[in-house]
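The data below hold one chain only, encoded as structure tokens and taken in the form predicted on its own.
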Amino acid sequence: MSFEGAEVLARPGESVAAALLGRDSAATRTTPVSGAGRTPFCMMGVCFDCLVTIDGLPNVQACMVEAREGMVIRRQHGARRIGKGS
């Protein structure tokens, strides 16, 4: 899979969030208020700090999705867009 165009390796059964945390880079999304970077935190679908765009679908909780080959993941910027994605 890739994140922002860079290859990311994942172990079988690993979530997208876990694979992204294994990288050496920073935020998977930015906040709507300050634009500060956020990274996956709770890893159980509660905090929404891991929202990303996967294969063009925004608002995906990376901690709830199993990583698979070929996924194209993008950093999500700003507020969650209601009615778009999960």
The other form holds:
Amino acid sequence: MSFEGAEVLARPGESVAAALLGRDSAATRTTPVSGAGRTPFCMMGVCFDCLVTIDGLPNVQACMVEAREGMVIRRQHGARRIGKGS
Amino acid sequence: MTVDLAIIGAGPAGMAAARVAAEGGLRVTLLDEQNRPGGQIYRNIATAAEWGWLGNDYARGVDLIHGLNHQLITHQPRATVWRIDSDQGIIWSRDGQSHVTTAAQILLATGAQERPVPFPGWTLPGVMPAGAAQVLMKQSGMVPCDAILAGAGPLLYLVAAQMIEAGSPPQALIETDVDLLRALPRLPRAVPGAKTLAKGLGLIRRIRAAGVPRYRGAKDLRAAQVQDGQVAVSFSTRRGRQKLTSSLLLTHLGVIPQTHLARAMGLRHVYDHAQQAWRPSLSRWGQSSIENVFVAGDGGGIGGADAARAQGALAAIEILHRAGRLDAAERDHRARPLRRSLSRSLSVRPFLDAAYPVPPDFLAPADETIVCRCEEVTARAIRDALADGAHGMRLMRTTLRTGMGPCQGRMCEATVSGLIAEATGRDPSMIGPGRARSPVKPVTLAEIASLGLHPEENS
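Alternate state requested, the form predicted together with its partner chain (shown: the form predicted on its own):
Let's see the whole complex now, leading with the same chain.
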């Protein structure tokens, strides 16, 4: 699968969030209020700090989705845009 | 679809209950957010049990997973329950589509979440809860490298020991105050749980033997980003200000019940002073203030995996009794060993709760701390709003949007309530819990619309 165009490898059964964390420590999203960088935090669906765009669908909790071959993952900047993706 | 019993959560409580209920002849649907059953404690156990460094207690969940192989049990993975109606319609979402399951009886087995540990810098990349590291270890076999652990409580020691076992010991343990003086009087009551206490001491011995530096009585924890993706962690001890650097800071101050669904349904809750958290008010069978709604496991009060398993089974036999499949004598007979096991598991809790209280710094943190991670509201903003008269959770919501982001208060509620308590001198039981509303997890309007409910049902 890919993140921001770069190849990311994942183990079978691994979540997208885990695969992104294993890649490097760069932020996977920026916040809607201040634009600060965040990375996956709680890893169990509680905090929503791991929101990314997967295959064009914004606001996906990366910690709740299993990584699959060919997924196209994009950093989510701020809030999702209505009707357009991010 | 209509079933006899719907269970929300496939952790130890939910899995134990499903098996007992199905063996008693009830048709059970088990709804769970994860891909695989196990909950957080037995996450990915079917695969990961072979990773020896996770320990024997972890492997104990295997039989619960096997127990789900029963023709009367339907396990629905990746099912996020976002609303439960009083007429027993359970609405859940998977892959962007919602479904309704109706059930004669409902068991909430939603488990725990980590207690938020707010301090300046806790939103930085490189700072995570210790439980998140456990998820990475269980699901991905990813062991944190050179991490710093900070906080208090049994899980902190367990994670440290697992990291040592896996050959990647933590750089240091930063321990907040342990209140042994307050805990000691509760030690005699903990005797039935001596095995658990011995296990804890074993973990501490192991950490000591590995030579991991421990800083005790740490206060005023802070994290700041340094250039190369690392975080600088600073804190005060009696020896003065200390500073360490790592790519990963893992924090932990215990866990609290996940009660959003229970609260959105309107179940009566009580504030548990010992555990410093809200929990639903339950009978000894786990029955809530709504007659056919039961709660079992950590979602009803923190007791750990073994307690959850017993509570799930107890709720299931009472549900069988209510369904006319078990008479009272048989129910009580079957309950006896479960109650013994439950009381043994719970016996250590008062000691642990007293030994590891949440330090005041984390209930009402320093001004620059971001309290609401979603809306980036600082402790200073909350203190200012309090000075302007916003003395309740709801006023704080409307003033500052705390708890209005996608996590719906899961990360900030306890701290907002702590700050209100600090400013007003009120007891936490007089402040919360915040109101939880459906949908308790974000869903799109399109998904709600596609359910075709009547407008008044959508309100």
